[in-house]
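Next up is one chain by itself, shown in C-alpha cells, the form predicted alone.
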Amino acid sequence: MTSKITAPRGTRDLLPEDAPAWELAEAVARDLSRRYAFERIEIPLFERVELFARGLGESSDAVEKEMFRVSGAAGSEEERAEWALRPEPTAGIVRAFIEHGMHVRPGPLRVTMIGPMFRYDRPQAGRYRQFSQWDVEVIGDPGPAVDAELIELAHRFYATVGLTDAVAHVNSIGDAKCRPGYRQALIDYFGQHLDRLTEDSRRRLEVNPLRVLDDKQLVPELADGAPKSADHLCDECRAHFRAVLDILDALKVRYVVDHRLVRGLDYYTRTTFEFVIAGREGQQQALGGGGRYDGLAELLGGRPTPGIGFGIGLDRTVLAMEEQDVTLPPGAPLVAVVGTGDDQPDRLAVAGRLREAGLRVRPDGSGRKLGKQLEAAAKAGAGWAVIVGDELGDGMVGLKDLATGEQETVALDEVPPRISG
C-alpha cells in the first residue's frame, strides 16, 4: 500500500472553515494600512543569505538556527550561490529601498505588505515554519513621532479585529553611540554568572551580548538584576525614548515599559517594542512586534537611512481571537441555482446575471432530482435557492427560502435586492 503524503512538519492547512477569521485579520490589515497611507510594496520570497547576515547578524537565531537555505538549478550559474527563503521581510524591503534608488521620493516611505516569511523553528501553537506576516515600514523619518504613531497603529490592528487586553512593551536599547557602554556592563554583570547562562547564552555574551536577555532560558532573578538599557542612554536617545512615551500618553496608548525587551534582531536601535494579551506574559510569544532600525541602510550598502517597522503574526493572532471566541461578521448570503430539467446552461446562465448584481452564487450542475438538489444547498450553507424552470423564458423563477421553507415565483431581477434588503 502507498504510503500517505502529509504536510512538512511545522506547517499547516488553512482549510475553509478555518478562512472568516484569516479574512478579517486581513481585511483590517489592508483597510488600516491604506487609511494610514502606507504604500503597497513586494518583495522575493528569497534573497541572498548575505543580506540576512549582514541585516539581521549572524549571532541571530534567524540566521544561525532558523533559515531555510535554498541552491539554484545543478549546472546552473547559481547553483552555488548561497539563497535563503525571507525569514523576515524587513532587510528585503530595504534592500529594495537602496536598489531601485527610492531615497529620491518624497519621504518619507511608507510601504506594506502581507506574505509568507520562512523559519526553521522548533513548532508549537501559533509558531509555524511558513507563516504569514502583516508588514509596515517607515523609511526615512528619525523622530519619535513616527514610532508612537506605529505603535499605536498595531494597538487599533488588534483592537479592530476583536482582541482585548493588548498591551505594548517598549524599550530603548540606544543607538551606536550609547549602545557600546551598556553591552560592556552586560559582559561585566553576566560575566560573573556564566554558570548559569545556558550554552547559547555564552556564546551570545562574546557576539552581541544584548541578546543574553533574549534568552527565554535566562533565569528570571538573573534578567530583574542585569543592568538596564534606560540607565545607559545618551541625552539624545533618553530624549528620544522619553517623547515616544509622551506621545502615547497622549494618544491614551496602552503600554508598559520592559527593560528586558530587545528584540532578537541585531539591526534594532532605539525604539523597541512587542504585543502581548495582558497577564499572558510569558505563557505565549508576542502577537508581534517591531522597533527601529537607523543604521541598516547603511550595513546593506545604502546611505545612512533612519527607518522603523513592525510585523505582526497572523497565526498568532488567528490563534489569540480564537482563544478569546471573537465574534467574526457574518458572510454574504449564500445562493444556490437548482434546476427541474437537463438545464445546466440555463442555471450557469442565471448564475451569471446573479454574481452580476453582487451575490454569492453556487450552482447545482448535477443531473439529480430537485429534492436532492435542495437538500444539498442547504448543507452547504446556502439560505436560498434560485430554482430554473420553464418559466425563465419569462423572465420568471423560483425563489426558495431554505430556513422557512416559504417558495414563490419571482422576476429574476428582483431575486438580488429581495435576498440582500
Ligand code: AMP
The other form holds:
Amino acid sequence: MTSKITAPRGTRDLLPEDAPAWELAEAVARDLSRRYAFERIEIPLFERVELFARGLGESSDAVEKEMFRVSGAAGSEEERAEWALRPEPTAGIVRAFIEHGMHVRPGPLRVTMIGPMFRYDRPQAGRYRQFSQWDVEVIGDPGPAVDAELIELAHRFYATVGLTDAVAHVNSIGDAKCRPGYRQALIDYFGQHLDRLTEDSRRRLEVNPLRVLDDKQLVPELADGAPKSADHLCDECRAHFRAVLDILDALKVRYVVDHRLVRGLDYYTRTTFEFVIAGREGQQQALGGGGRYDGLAELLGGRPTPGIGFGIGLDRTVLAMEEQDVTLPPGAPLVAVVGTGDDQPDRLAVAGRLREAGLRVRPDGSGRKLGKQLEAAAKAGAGWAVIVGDELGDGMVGLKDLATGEQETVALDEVPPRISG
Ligand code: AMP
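Requested next: the structure of the form predicted together with adenosine monophosphate (the form predicted alone having been shown above).
Below is the entire complex, every chain and molecule, led by the chain shown above.
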C-alpha cells in the first residue's frame, strides 16, 4: 500500500463539526467590524522578508526564529527565499497604506481583515504554524480615545462569542523619548541577576531588554522586582496611559495593568494590551493582543503616522469557546427531500423550490427504498423530510416531521412557512 500523506506539522483541518463555533466567531467579528465602521482590506499572504525584518525588528521571535520563508520556482530569480508568509498583518497593512498614498484620504483609516498567519514555531496546543486572526487597524489617530475604543471592541467581541471572563491586560511601554531610560533600568536590574536568567533572556538583554519580561521562564520574584515601564514614562506618555485607563473605567471595561506586558514585536509604542481568560493567566496563551505603533510607518519609509491595532487569534478563541461549552445558536432546520423510484429530477426540482424560499435542503439522490432514505435523513440531522410522489402533479408533497414521525400531505408552497414558522 502506498504511504498516506498527512497534513503538515502545526496545521489543522477545519472539520464540519468545528465549523459552527468558527462561523459564530467570524460572524461576530464581521458584524462588529461593520458596527465600529471598519472597512475591509486584504494584503498578500507573503511579503518581502525585509518588510518583517524592518517592521517587526530583527530581534523579535517572529523574525529571528519563526519566519516561514518561501522561495520562487526553481531557476527563477526568486529561487532563494526572499519572501516570508506573513506572521502578522500590521506590517503588510502599513506597507499598503504607504504604497497607496492613503495618508491623503480623510483619516484616520480604519481597516479590518480576517485571514491566516504563519509562524514557524514549535507546534503545541494552541500554537500552530498556520493560524487565523481577526485584525483591526486604525492608522492616523494618535489616541488616547481610540486606544480605549479598540480595547472595548475586543472585549465586546469576547463577550459576544460567549467568553464573558476574558480580561484585558494593559500596559504602556513608552515611546522613543522615554523607552531608552526604561531599557537602561532593565539592563541595570537584570545585569545584577544574570545567573538567574535563561540563556535566551541573557541574549535578549543585549538586543532588546524589554523582551526579558516576556520570557515565560523568568523567575517570578525577579519579574516582580523588575523596573516597571509605567514608572519610567515621560509626561506625555504618562498622560496618554492615564487617559486610556480613565476611558476604560468610564466604559466599564474589565482590565488589569500588567507591568510585564511588553509584547514581542519591536514596533509597539505606548499602549499594549492582551486578552486572557480571568484566573488562567500564565497557564494559557493570550487569546489576542495589540498595541500602538506610532513609529512603524516611518520605519517602513512612510511619513510619521501614528497607528494602533489588534489581532485576535481565532483558533484560541474557538478552543476557549469549546472548553467553556459556549452555547451556539441553533443552525437553520435541515430539510431532506426523498422520493420513490426514479424521480430524482422531481426531487431536485422540489429541492430547488424550497431553496428559493430560503430553506436548507439536502436531497437524497439514491434509488434506495423510501424507508432507508428517511433513516439516512434523520441520521444526517434533518428535522423534516419532504416526500416526493405522484401527488406532485397537483403541487402536493408529503411532509414528515422526523422527530415525531407525523406525516401529512401539504401543498409544496406550504412547506417553507410550516418549517420556518
Ligand atoms: P501576537 O501578535 O503574537 O500577539 O498574536 C496575536 C494573537 O494571535 C495571539 O494572542 C494568539 O491568540 C494568536 N496567535 C499568535 N501566534 C499563534 C500561534 N502560533 N498559533 C495560534 N494562535 C496564535
